[in-house]
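This document opens with one chain alone, in structure tokens, the form predicted on its own.
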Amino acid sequence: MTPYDTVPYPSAIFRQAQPERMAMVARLHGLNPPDPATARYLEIGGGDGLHAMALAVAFPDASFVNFDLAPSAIARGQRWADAAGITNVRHLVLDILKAADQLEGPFDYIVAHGVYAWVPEVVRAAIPRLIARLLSPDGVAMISYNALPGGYSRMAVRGLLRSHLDPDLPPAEALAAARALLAEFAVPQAQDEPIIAAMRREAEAMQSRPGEVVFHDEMGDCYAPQSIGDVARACAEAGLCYLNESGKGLLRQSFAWDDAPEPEPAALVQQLEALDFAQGRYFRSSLFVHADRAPARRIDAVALGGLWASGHLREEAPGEFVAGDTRIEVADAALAGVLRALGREAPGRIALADLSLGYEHLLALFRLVDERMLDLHAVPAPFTLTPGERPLASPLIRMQIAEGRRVVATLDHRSAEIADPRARAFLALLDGSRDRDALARDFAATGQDGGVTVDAALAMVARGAMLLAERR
């Protein structure tokens, strides 16, 4: 019995941890990583899996395996595919521990998210050397960490709660005194030194977070934030190389630009823990291939020219334009006229071999990934906008569905929230079996449908990312 079969953890499903986001990146430095839609794929403590199995929806013919301590979580997990029918996803109960020196091999894609510092220094010290004997040759790795200096003012805020909070309280009163305590201590006070300002500030934050996450993350024994430098150096001692950052807005520190000259492996790294320490950086998202494959500095230009690009754009005036918090202006035409297109296309993604751009319009679009404008990707869309004569809508969503749960993990690799029971009931038929006729009046039998016609309540899914095409 582990801590997270007491309380469990929240299922989650995580975009830089994609394993064709990951591939992206490899393909930018110069590198050829396996084919995401046919991979191998490893999730190390992934909880209940529901981030593997959403990838394995979307890429049926890939492998997943995930594992974790808490017996209960892989249960869960399991009991989930099985409702889906989810069958190229395997979920293990395994010690990370063992898995170092006894999990069977080779994957492509190894993921160790929201793990690395939360273990204890042995198990976070075999995290790499798991990592170095399991991945392929082409293969790509994900460490996600707390880092530093930003993981300093928690580390404070978690030795206040630690410090106040008897260790023997059952986990709702422990969970309460918690929330009490923090909402306490974040109030400003007028003669606050710098350092209780920036606490107080973290404990703001930690109120907002679910209660689950409070308990484990600020309440449980362990937590070590790592620098990205001890994390590369980890990584080197077991045969890797870091390679760049899955997260969006790092992407451009880890190439070299204009007349500047590629930086060798150690001193990109601490160029990069400088910037950290510059900026207050929180947390990373750290990639690592072997040691071998030397990934280059510069930006591959025949790997960005083969990619896809996505992006949830709108235009407000012309050349103007907007995605999520994110505003821009764009004078050059031709530009302006390739964001124009993927705001139409979205959630669908271009071939950028299709557009007939030169490399400096490619190296903009570069750039509005890491201003989080836009997604580039290394395989077309795992999903479909044009619903076909029998729609078939992700398993996992309608298991989710008849689950009562209104948050959803879309074929496109997101979160979203089905709140209206119209959507649910019409998203409950789409197993492949129903024709339009069929579709209209089991909708209209539902009691759910209100009007909305078979046609337009199937656009509406396909624009959530959520029908799969047909197999051939």
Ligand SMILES: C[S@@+](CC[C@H](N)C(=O)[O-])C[C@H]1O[C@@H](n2cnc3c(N)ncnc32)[C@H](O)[C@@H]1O
Given for the second form:
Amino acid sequence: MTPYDTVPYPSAIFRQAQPERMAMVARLHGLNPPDPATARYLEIGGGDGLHAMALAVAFPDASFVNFDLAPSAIARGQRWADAAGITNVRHLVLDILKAADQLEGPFDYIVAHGVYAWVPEVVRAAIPRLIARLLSPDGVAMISYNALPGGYSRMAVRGLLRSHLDPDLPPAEALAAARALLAEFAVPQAQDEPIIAAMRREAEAMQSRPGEVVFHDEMGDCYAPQSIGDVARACAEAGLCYLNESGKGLLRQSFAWDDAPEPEPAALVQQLEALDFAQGRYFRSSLFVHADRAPARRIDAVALGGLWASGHLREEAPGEFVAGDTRIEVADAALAGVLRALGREAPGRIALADLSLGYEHLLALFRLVDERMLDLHAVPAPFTLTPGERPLASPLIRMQIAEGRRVVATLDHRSAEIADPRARAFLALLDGSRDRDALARDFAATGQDGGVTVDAALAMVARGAMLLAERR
Ligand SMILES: C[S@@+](CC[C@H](N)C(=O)[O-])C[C@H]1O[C@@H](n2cnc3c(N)ncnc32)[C@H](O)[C@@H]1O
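Okay, that was the form predicted on its own. Show me the form predicted together with the named molecule next.
Shown next: the complete complex, the earlier chain at its head.
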């Protein structure tokens, strides 16, 4: 029984931990990573494995292993996989310290998300060695961790909590006491020293996290935020080389630009660590490959032109594009045309090879990934925007709806809230057995159709990246 059995950690999916994203980055560095659609994937400390299951339904020809020390998390994941009929994921109760002997590799993509900074030193040290041993020759691994210096202010608030709270309180009472303390402490005071002001902002941010996350991440026994230098050195000792980041916003930093020479890995990591301290980095999702792969540090133009792009872009005025919180003005007509097309096609993907763009335009698109305007992908969309004869929604989504969950994992690996009872009732019917007449009849029989036609409902579900192409 582990603390994660006493208080379950919330299930989640992570866009930065998608093999297709890891492959996209590796290709830009001139590498030749395995095809994510048929790859072998390993998740280390993946909790109940929702993330691996969301990938598994999108890529049915790939195989997935998720392991975790907490038996209750693994049992939950197995129950969900059984209920959804997902057969290409194995969930295993396993200790990182014993996994090297018990898992049969190799794996093409290995992910340790949210584990590295939250385990004892001996377990942390075992993670790079485990990855190096199990990663296939061209494989890519991701380790995410609380970075420095952001981790320092979090550590300070964690110290505040641990110094005030009775360690013997049962979880629910400990959490309630922590919440009360955070709420009281977060209020700014006129005489605050800079360090206290930073701690109060941290306490404010902590209050918005789910209670289970605060319980483990802030109140658990282990918390050791890492500098990128620490992580890269531990990986180098195990025979792994730092590649880049898979989160947005930092991709550019690991490439050489203009006439600058390509940096050696150790020099690059030192530069990145200096930038982290200058910019106040909190979190990193760092990618690693075997050291002998020696990634190039100049963007591979051919690889870039072979990717797919997607973006939820709106053109609010001619040449003025908005995606989420980001707004840009684009004067270049060709680039604006691409962004317009991406907005029309979203969440669908456009093959850059079909656009006949020159290198400068391709680079402009690459830069927009860091601006959070669009995504680049190593593979075409694993979902369809065109409902077939007998439409089939993701079995994971149907299972999540049957379980009464409001938030589901879409096939473009986003968390989407489905609150509307009409959408929930309709999605539950999309098991690939019904044609449109049967859908209309059974949707009406749910009493939830509310006058929505089958075609309108299908269009909505397709635009939500929830439909699988029917297999031939
Ligand atoms: C903070 S949670 C993160 C869970 C999930 N990866 C995520 O990011 O949401 C840390 C996970 O690591 C697992 N863990 C801790 N020590 C472990 C070990 N020695 N072997 C395997 N899993 C371990 C815990 O059980 C827990 O599920």
